[in-house]
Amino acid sequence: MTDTQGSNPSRRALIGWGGAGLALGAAVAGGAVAVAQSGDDRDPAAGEAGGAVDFHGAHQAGIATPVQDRLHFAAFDVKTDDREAFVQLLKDWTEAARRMTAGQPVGEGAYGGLPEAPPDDTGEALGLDPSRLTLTIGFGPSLFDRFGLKDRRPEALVDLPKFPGDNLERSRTGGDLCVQACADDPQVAVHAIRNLARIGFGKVAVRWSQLGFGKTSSTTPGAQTPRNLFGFKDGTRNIAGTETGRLDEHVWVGAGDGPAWMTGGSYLVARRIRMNIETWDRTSLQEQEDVFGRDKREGAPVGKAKEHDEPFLKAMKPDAHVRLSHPDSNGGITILRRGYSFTDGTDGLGRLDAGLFFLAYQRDVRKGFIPLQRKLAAHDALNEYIQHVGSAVFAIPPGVRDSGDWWGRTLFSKEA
């Protein structure tokens, strides 16, 4: 809430389901599928045609990629002490991710195999477009206590401190691994996490997961800024996927920042933020606008007319969220936000269990999220209406460069 190339056929085309499949199987029919050309490409037109975002690239897709509409995020615990078995899992996961993001079924598919054996794919995404699915993997601090990796843990991968007001639930915190699945179709995202969990059975287990809808930030220049569940525009000043200079400065790990295996990667902070919806809904409009430092209609900063007008921070109340989180108030601290709204039913007391699943990518957690959150946790007027109940931090390795590469190779391979 703070301020590879070429087209791939859809699942429907792969199994030959009539005209829709033929239209999307552009290479055969002579049509065209709008496909994002690399993991960090910014072409939003891919989503309009149910296109695919290429899995390969210098950086993992799902970070600077245009933000999709839906999320399924999962944190995993590692259950094996066998390094070779774990490395093989990463390779198997990579191949499955490569196929699913291209709109193809996992392995031999959901049917047609041995009747006596479970199918390779669970099948619920058959006939669906790729829906711009991206899969992004990360390694938690606890993973480096295994497999002889202690001396390879980056200094920037720190355990987050306890911030004032935190009420973290153990069941929604931490994890050895994470996989972020983003797509424009929720079933495609859920299918991806389900199949990775199935492939990992016996080696990893889901620790916790979160479904998200209604993106609360955009990485696409000129796109309408989305709104959070409080009704305010969120992510007005977010880094755009086309801003390569800002991405290099604030998001991507550079050579010399730490261990070489992380060069081209990033660091992710995930926070489950519960919103006190009922209290907020009984708060006056003036107070709501004072809390954020922006007006609710346009998203304009106090005293300005338009959302993207440069804010005059001193015109805002000292504890206004925008004033406290703005880079000018924090020595230029800038993070890339990629959050989603969530609703998970009610809490048993008639209140919505709803809020923001906050995802923030940065070059160094120690210089990004931690100092920023320390200030917000201590002074932000928004704290009256929110509470952080889940938390995790992950090192996001660089992208899978080609068909011979795999997730985590730079960390685990003997050559690396």
The other form holds:
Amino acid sequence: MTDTQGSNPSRRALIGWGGAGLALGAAVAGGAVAVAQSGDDRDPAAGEAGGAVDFHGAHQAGIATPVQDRLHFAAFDVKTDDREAFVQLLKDWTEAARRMTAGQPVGEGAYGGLPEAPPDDTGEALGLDPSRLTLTIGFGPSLFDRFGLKDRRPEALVDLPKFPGDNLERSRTGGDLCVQACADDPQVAVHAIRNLARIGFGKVAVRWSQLGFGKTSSTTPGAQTPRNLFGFKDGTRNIAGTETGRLDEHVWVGAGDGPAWMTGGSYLVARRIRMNIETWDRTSLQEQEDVFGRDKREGAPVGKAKEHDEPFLKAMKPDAHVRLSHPDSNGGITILRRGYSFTDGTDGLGRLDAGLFFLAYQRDVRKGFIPLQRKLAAHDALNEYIQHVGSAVFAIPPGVRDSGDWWGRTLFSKEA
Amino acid sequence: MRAVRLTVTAAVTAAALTALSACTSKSDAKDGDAIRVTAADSTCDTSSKSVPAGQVTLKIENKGSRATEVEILFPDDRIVSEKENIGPGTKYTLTAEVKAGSYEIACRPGMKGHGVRQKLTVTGGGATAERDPKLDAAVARYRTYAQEQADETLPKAEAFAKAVQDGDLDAAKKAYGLSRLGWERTEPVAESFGDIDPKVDVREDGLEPGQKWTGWHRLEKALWHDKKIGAEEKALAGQLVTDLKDWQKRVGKAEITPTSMANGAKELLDEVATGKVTGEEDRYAHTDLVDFKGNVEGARKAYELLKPVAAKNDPALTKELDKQFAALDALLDKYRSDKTSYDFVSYDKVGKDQRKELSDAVNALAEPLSKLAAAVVK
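Return the form predicted in complex with its partner chain of this protein as a structure block, the form predicted on its own having already been given.
What follows is the entire complex, opening with the chain shown before.
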């Protein structure tokens, strides 16, 4: 992928919706137009459609990597007390992830093995491109109650407080582990989680999972800004994979931030945000635009002409989403978002079970998601149309360095 | 009849074991090694007349005008493996484990008669290994177990039937779960007959159009849902006993091989995963945990019998299986007051989180169990 920084205002990387919880405003500041590019330490070719994203690096792929079209996210519970068995699982997972992200089947493949044995790979990704699959692992707070890890839990990995309006379902909340699978082909993402879950049986069990579509950022020159399911362009200026300075400042855990094992990692907040689609669709255009603080056609901030024009916050209603979530209203708080829309059919009352699966990466949850969401939960006009129904937080360890390294080594090995 | 069937089974199994033990790696069976069989109305061309022992693959294409049947036959015409009803213009891949010796490939256009034959020589290094006597012993013991289960089930089924026929609702309810236990322990064997299972263990939603609903679950609905016993139920109770006697009589003839035992164990866990954990099996009586326990016990029996061989071939697998069987048993024990009784908690009292826990434990066991067959034939 070529870098055309600044040449196209509609092109940007990693624009999360922000709508429901955290606004586009969270990253609106900063002036320069964010430009899509592959991650800071990744092969530029990785961004090409269908290609493979390098699994190895200082940071895990799937965070600063240009956002893929599809998501399969899974949270797992740990089912074993055997530390050695769990570490072996992490190694087995790493190997499987290494193969799958390179477009190869798991183990000895999906066919050609012993006829009496089930194949190692489930086979539904055979013949498909790597589709820029990235697999990103995270460790939840509850993991640190196990395996003698209590002392290693980072202070920044806090349990999220209850926010006003939260209606969290236990079956969509929490988890000892998570794996985020992003790919341009949904089958590739589903295959990846399915095979990891299978490898994990007996050691871990899927607690909940979420499929997502409609990537929330554009990484192609001239592409339209993605719209959320409310029909609004949103998440205008997220942190781009090229902006190493902002990534270091807002996303990557620095040396000295906490335990050494997290250096180069990040913290992830995942929220399932249900949108009340039907009531929104009955809302007047004026009200819709007032709620966001943007116009629907262009996505321009109130009183401005273009989406990327600098917003004038005071022109917006005091409870407008953009105004409340803008860094200028929040002491400069900036997070990296790569959320996806979701639709899980209907809810039994004939309503679309749909919304935003919000994913935010940040250097410290206490300085990122929590203060922002406190404010939004209390005042955001959008709250009338959304509800947070699932929630989880994870420590995202640093990247897998090379073919001898494995997910979680820095946490589990004695040297770290 | 019985003697012939068992001989065939034993021979095929022995061939399978011999062949696989000769394999050097999993990738031996490649498409390139397949024999292409071109079947037509009066010809049966094979691309090769000689293959090494092991997994033989026939890539069959019917270029004739009628449906055909292709078989691999022993010299005395016993069938090693076959595929019926290959339509004109269609293809099929047939695989079989074959040990060294002389065979024939037969194409039977119209699926009748002697067919058109081709010789097939299967080569192997002279001395063909005998099947591990431990596996023969395992099959023999499992056959005995299956028979015992049927024998022990009959009086319990008769007690259940009698209670129904006496119109004693409470006694019938009490006898229901226990009357199913032996069946649940050996279900893959019972199901291998094909015709008994739909008569005794079908659920209402599993009925074919025109099929009369009979068996345990029909009576279960009468006892728990309709809460009454009529003339029809009394007749059905008698029919259930008759059908189970048929099972008891035939269970000794079931074709059982080490691999079918291993896969049967896995299938029992599949039964748990799809029917019991969801509460679908005994939706009126909620005695799902009794069936659950029976399935696990039956799977464990097959596993224990195969374990000496499997432990030699794949010790890590048997270690994992021991662990997961123990974990699942311990979990199930939480749902009964006494470890010797089958008085389990009613499944409608088992909450969502508990069902998830049971489901996780079943997956934890079933996944390694799916590798048992390979460990047995390695």
